[in-house]
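In structure tokens, the next block holds one chain alone, the form predicted alone.
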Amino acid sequence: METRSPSFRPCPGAETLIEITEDDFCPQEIIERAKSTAAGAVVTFLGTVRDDGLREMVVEAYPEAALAELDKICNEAADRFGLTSVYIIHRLGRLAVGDNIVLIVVSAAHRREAFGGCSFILEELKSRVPIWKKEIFDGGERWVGT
């Protein structure tokens, strides 16, 4: 699989990116980038591959299909929330126990608003995006939804 060029998508009113990438990526400057001064909050989720007896992860996607519903999640969000920022990574490909899997950092003027924000994200992004984990055991396989 192709390491795919990070794909910008802009939400209104808010700092976007949107973003389905083989590449790890660093949290910290992502925090860094929700940063404002009219942010009054900035929340975080950071999903990796935990240690249930796994081998390894796959995690594949239909990625223009991804980034399409991941725009309408962070339209609704923004709107619904008052975001002044959502970052949204996902990571494609073969993971390793530990390694970091999906990034939502949002930012907003209460704290309030910035969970609320980043939970229904996570939510919506796990229900409605077409993306698929494959869990490989020493003793096998399964698929599982995000």
Second form
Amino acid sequence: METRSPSFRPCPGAETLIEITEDDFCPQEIIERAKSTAAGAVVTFLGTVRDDGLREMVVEAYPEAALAELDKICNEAADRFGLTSVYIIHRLGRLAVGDNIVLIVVSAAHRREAFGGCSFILEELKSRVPIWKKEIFDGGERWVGT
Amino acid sequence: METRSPSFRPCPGAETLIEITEDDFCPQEIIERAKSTAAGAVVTFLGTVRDDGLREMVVEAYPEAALAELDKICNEAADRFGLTSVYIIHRLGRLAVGDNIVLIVVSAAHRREAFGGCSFILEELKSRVPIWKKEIFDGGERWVGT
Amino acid sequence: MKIKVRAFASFREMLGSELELDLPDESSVQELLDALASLNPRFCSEAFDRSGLLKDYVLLMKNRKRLDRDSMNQALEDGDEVAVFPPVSGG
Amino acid sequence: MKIKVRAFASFREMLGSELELDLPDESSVQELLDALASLNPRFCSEAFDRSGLLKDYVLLMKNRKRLDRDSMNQALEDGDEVAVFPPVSGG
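Starting from the form predicted alone above, please write out the structure of the form predicted together with a further copy of the same chain.
Let's see the whole complex now, leading with the same chain.
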């Protein structure tokens, strides 16, 4: 299942894109889009599957609710940190060790806003967005955070 | 003038690369290098020339001293935040609006270390490393920070 | 009335990802949960404590809006979508 | 003795990027700066206050190590590299 959604409630002035998708993504492509002559700072968070002895990871979402929540977070962050653009891509499905899980790219005029906005989005994503990760080991499996 | 230097005092365990160069860089290439199965988080700062009404920017360095100071910062950050890898590239020479100026890519097991390390390196770079930027406007020019 | 139930993560593994329950008109959220508990004993023991109260960690949404514990007696309407899931862990 | 002087940013524009001064043996950092001031009146007025003290914002390195204001009387040695520059602004 792939769900693509350009942000449906864009923050005035901020360019936003939110995707929840089984496809891998290309950080470079998004970073290039985030660059603009109004922004002097682009901060990127890339989350990948860390080798904690696991064989693979499965990511599941409540896609409609997750997109709506990400969209809210995106607008909150753009307002609060005065961001020029916000891009969020979260992958779904079976992922191997080293695979990309999530990409957050924000741009702003200055570095503090860009760092603050990117880190805020990640924390909110982890605590509010209905997405779950299950780690699969050779000897068993467990849902992360439960 | 191009000055390339693999880090000469690498932090034990952390992969590091420091460059001061006239050439442009490719964030994707560095992000791919920063990814490792030991790291779950890659944080990237890209600084670009913001359009503040300027025509171009000129970046100048005391290259030997700048490389030595960046190397120190790199090792301090790796130690303090337990980073898996640190990459710093700073450009020199004449840059146009929108051009890349600086790239900092760090990886760590967890997001907090990666954000903390990347932001620490940028702040230290701005305050300690002998690199100067001059903004050139249609009506004049000024050295930044003086 | 028909209520669409969507379950995620560990609760999806117990209940299936999507089911439709036929409940008496004006059934409450609590009554929907009771019906789910009676469908699956594992869900019952994972989601409820011994006194029959929903455990704190269980999260609910109605029509994609979070429901808090004060809303358990809220009446549902035909076509409502109720989601039940454990704490989220994205990112 | 020969002292290599490297100047950066606005000071490079006044002094040139690299020059070699021939000073009496055991000249101090202060004496080197006085020599530089006498070379270029603009550097003199930008780097020194009216009482002849180096302004706080002027930064110095000897052999790529920062020199603080306590080291102004330090004797230089033949072949030393002294750098003079305004506050840095990289990043």
